[in-house]
Structures are given as C-alpha cells and as structure tokens.
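A lone chain, given as structure tokens: the form predicted alone.
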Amino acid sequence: MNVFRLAGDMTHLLSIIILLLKIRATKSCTGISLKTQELYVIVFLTRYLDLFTKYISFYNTTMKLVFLGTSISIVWYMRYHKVVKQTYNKDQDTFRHYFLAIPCFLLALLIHHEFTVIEVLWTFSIYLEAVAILPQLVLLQRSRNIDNLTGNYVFLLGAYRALYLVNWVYRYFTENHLVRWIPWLSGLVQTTLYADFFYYYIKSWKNNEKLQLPA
C-alpha cells in the first residue's frame, strides 16, 4: 500500500459515492448507461471470485464487498426501482455491450498467467473493465449536455485508473515491483479512452462551463 495506491481506492469509492447520491437524491439516472453498469458487475464478480479462497486482509475484503455490492446496488435502481428506471436513456445507450465482454473473455483464454478458472476470469475481469466505460462515453457523447454529478462520476472512475498506473511505476522503482504486463497494458488502453473527456471536463471547469461534449 502506498499514497497513489490509496489515492486510487479512494478516488474510485468516491465516484461510486457520488454516483449512487445522484441517483438516490434526484431519482433520476438520467446520463448513465445501464449497459458499463452492467459490464461493471461482470468484472467485480469475476475479479473477487478469491474472497473465497483467499484472505488478505481486513481492507482489501471490506474493499471488494462495497464495490460488488454497490454495482449490483446501481443496477437494480436502473433495472428496477419504480421512479429511476423511467429515467434511464434506453434509446440512446445502444451499445451493444456484449461485443465488449466476448472478445474479452476469449482473449483471457489465450493471453493470461496461468490457466486456471480463477487466473482466466481475473485476468478477462481486468480485460473487460478497460473498455466498459465505453458505453457510457458514447452516451455521453450523444447526450452532449452533461449534468455535474454524472461528469464528476466519470472523471473519478478515470482518475482512479490513472492513480493505479502512477502507484504501479512507483512500485516499480522503489520496491523493484515486477511488471505485470496484462493489467499495466490494461490500465493504459483504459486511460487512453477517458483522454477526450479529460480533455473536455479541464476546460469546462476552467472556463467554469457546463461540460459538454462534441458530437
């Protein structure tokens, strides 16, 4: 554990805090797709699979039973409560999201450490969550017009990722951290995708705008 790594949880707790907030105070879900919520889910049940089998530590197993609970917690209110699931933008989050979790799932079966059920669902966890905040990009890019609590929900899902990269290069240098290329190579692509709206959510907040993205 160090500063970047706690940075990081941190950072994603808090964009999780505020997201379940927006929809528990607005009743409204109104700018989230349901198709990276869902995606979400898929990668914290196939990444904690070892609260099973391994303990580690009180932190870590309180960690992975908030973020699966919370996802899960999410996708019912957009699924099922009575008020927010009249909210969801369904004809605009049309993201065919299994096309994003096969081809991760299959490339797990050929790129991983060790070919195990675990290690293969791990490493497909950690595939899966570098792209499932497309979705939700998309829909944002096609709403344009972003309310501030769903911006901000965005930008901390993408700074927390950010902070992990930073905690893995410190590790490195200062704790002689082997490289392990499948979630370094991950971390990376998924950055990548949030650079536009990096970009996009800076210069609102510096020309104090209302974020909004290009067509």
The other form holds:
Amino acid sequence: MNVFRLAGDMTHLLSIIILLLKIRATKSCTGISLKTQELYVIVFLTRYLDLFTKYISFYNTTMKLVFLGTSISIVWYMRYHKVVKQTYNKDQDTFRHYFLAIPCFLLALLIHHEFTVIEVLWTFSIYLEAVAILPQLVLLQRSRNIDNLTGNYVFLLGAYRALYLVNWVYRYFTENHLVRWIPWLSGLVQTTLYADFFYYYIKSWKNNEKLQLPA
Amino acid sequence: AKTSSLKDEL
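Moving on from the form predicted alone, please list the structure of the form predicted together with the partner chain.
First the chain shown before, then all remaining chains and molecules of the complex.
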C-alpha cells in the first residue's frame, strides 16, 4: 500500500467520522442527503461481497466492516432516530435513487471485466459510487446555510477519490503497468463531479466566509 | 488477469 492510497482511505474514514460526529453531537442531519447515504450503503454492500470469499488483509477486512457499519448506522439515524429524523430536509432531498442505480446496473451488465455475479456487482458499485454524491450536491445547492461540518464532510469525501486517482497513477508505474479502465474512468468522473464544490469550498475558506453554493 | 485488479482496495 502506498502513501496516496492510505491518505485516501484516511480521508474517506475521516469524512464519515465527521458526519457521524455531526449527527451524534448536534442531534441533527440538516443538509445531509439520505438518498446519497442510502446509495453508499448499496455501494458498500455490493462491493464488499468478497468479504466472504477472499481474505486480503486485516486492514482491508476491518476497513470494509467499518465502512459498512458506519454507513448503515448513518442511514439508521436519519430514518429512525426520533430527534435526528425530524431535522432531515426531506422536501429538498428529492433526487430519485433509481435514476442513478438502474443506469449504473445496466452499464455494469454491459461493461465489466468478467461476467460473474461478484464481478458485475463490484463494477456496479464502482459506477454507482461515482454518481452517488449527486443527491447530496443538489441538496447543498438548495440549502441556504451549509454548516462547517457538512462542508468539511463533502470536501473530504471528494478528496478521497482524488487521492485514489494519484494512487492509481503510482500503481500503474510501480506494478507492471496494469491498465484498469473501469475504476480509473469512474474515479475520474467521481472527482470531476466535485470540481465545482471544491472551487467554492476553497474560495470560502480563503476569504474566511460562510460556504454557499450559487443556485 | 493479474491479481492486482484493484480488488485489494476499498
């Protein structure tokens, strides 16, 4: 494992910790899209099926279980916690899951490395992860006030895949020049979707202003 | 295909 990959994983983990912290400490999930969070549960469930078939490392297994556990608990808080669920911006979080999930599934059926259940679902999870942030970005754009924790959460979540891109470049040159178009292009799309957000996040940070996205 | 198909990632 190289330093970029580790930095990516840590950024990803930190983003989730920040989100859980926000929910648990402030008993509020304002500005957080349940649609996006549910899509991440689907992403992790379909990607980590190999937990049962293949052992890679203690680190790998632990992180997979942490990502599964935390993503499920975030959805649980937003749907069922009697205080938290009342802070959910349901009327503004209107993006349809299936608009994203169905095309990704069809694409995974068409374009994959190997036609097996595990491989197609893994590919589906890669495609779905790339676009799963969209409901969250739409919700942010509709929010008048984006609190710091939410802004930092989205920033770190975007930074994680950008670090993975660097990791793939590094791996390409250090490990037999393996070409992996599916995750590479998906990761590139995923990072590009954040470009606009990154721009306004960094601008607000530099000017010491409150983050707000233009409508 | 080689084993390092990025399946060792998260």
